[in-house]
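Shown here is one chain on its own, the form predicted alone, set out as structure tokens.
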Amino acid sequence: MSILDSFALTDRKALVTGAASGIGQSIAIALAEAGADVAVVDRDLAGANETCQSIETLGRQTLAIAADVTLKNEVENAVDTVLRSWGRLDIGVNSAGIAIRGHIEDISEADWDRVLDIDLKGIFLCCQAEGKIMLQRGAGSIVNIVSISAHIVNRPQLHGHYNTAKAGAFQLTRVCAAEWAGRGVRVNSISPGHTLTPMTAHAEDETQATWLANTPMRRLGAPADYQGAAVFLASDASAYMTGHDLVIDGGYTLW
């Protein structure tokens, strides 16, 4: 196999959560460009259908699946839909997430639960459902979208519940990787830096200016900046890698 061939995802079957917009959408399209058929999973079915339209123009098969990643039965149904349609699942990318701001002393229990449910429990439920199917075949690659907030207490925005959830997702990635390494299933993660997406577009100019000033590359990320890493981690090019977190942040965590 040539080095370029090792990055190909020809005819592999992928599922991407949070793929109606932002980083998840960009990764779903990248997997399709690399040759995979991609199931687009999101609560926003209209947005999921838009992503599917982009995938269809690439000549790949696609499915739009409405699911809430905090609900075990909906996650399992999404995976079952892929199996019924395509017969197997080779790649899982778990990208669904939210961020809510607040001083740690002021965070409500409801906001704490909502962030932890989506950003940590959702990753767990997806890893569990995807992993069970992949373990039966003895093959598969799971990629969790974490955050630099798994590694640092981010600033200037205050979101202790988000930092906590992402740190948990980072460690969960390592736990799954360790438990499944001998059974053919690899689990890695990507930690994006500050990225301009629909979720961050509302950030105040002052906040974005602080992010920019503290990024050595002097620009904020774009969803496309994570496409290459996702294809790499999903492909045979990373066949000897598991339990690793790729930090892609323009150098933000260097300072």
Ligand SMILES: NC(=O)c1ccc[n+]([C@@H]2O[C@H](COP(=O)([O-])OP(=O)(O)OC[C@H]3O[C@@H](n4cnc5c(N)ncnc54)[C@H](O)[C@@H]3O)[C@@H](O)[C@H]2O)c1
Given for the second form:
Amino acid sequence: MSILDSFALTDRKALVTGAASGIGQSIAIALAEAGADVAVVDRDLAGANETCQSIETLGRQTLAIAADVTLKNEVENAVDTVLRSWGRLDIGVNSAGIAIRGHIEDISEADWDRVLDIDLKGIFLCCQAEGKIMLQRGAGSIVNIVSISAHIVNRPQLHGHYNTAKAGAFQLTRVCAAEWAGRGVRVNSISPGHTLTPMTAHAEDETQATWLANTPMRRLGAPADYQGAAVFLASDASAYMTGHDLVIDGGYTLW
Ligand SMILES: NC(=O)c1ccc[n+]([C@@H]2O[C@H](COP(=O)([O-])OP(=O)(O)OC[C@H]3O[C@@H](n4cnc5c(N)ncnc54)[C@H](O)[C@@H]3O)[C@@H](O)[C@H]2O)c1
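Output the form predicted in complex with the ligand next; the form predicted alone has already been displayed.
Zooming out: every chain and molecule, the one shown earlier first.
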């Protein structure tokens, strides 16, 4: 196999959560460009259908599946739908997430639960459902979208619940990787830096200016900045890699 062939995802079957928007949408399209059929899973079905249209124009098969990643039965139904349609699941990318701001002394219990539910429990439920199916075949690659917020208390926006959930998702990635390494299933993560998506679009000019001033590369991330890493982690090119977190942040965490 040539080195470039090892990055190909020809006929692989993939599922991407949070793929109606932003980073998840960009990764879903990248997997399809690399040759995979991609199920687009999101609670936003209209957005999921738009992503599916982009995938269809690439000549790949696609499915739009409405699911809330905090609900075990909906996550399991999403994986079952892929299995019924395509017979197997080779790749799972878990990008669904939310961010809510708040100083730690003011965060409401409801906001804490909401962020931890989606950004941590959601990753657990997805890894569990995807991993169970992959373990049966002894093959598969899972990529969790974490954040630099797992590693640093970034600023000026404060969100201690988000930092905590992302740190948990980082460690959960390592736990799954260690437990499944001998059974053919790899689990890695990507930690994006500040990236312009609908999640961050509302950030004040001063906030974005602070992010920019603290980014050595002097630009914010774009969803496409994570496409190469996702294809790499999903593919055989990363066959000996598991439990690793790829920080992709224009150098933000260097300073
Ligand atoms: N944008 C950034 O600066 C940034 C930086 C680091 C990490 N991240 C992470 O990247 C991931 C994607 O973020 P984004 O910037 O693309 O945001 P986004 O808002 O553009 O996309 C998030 C997607 O997740 C979906 N979603 C949210 N809650 C869900 C739920 N309970 N069930 C199913 N789907 C749900 C939304 O409908 C949306 O389509 C998130 O996990 C986020 O924490 C983003």
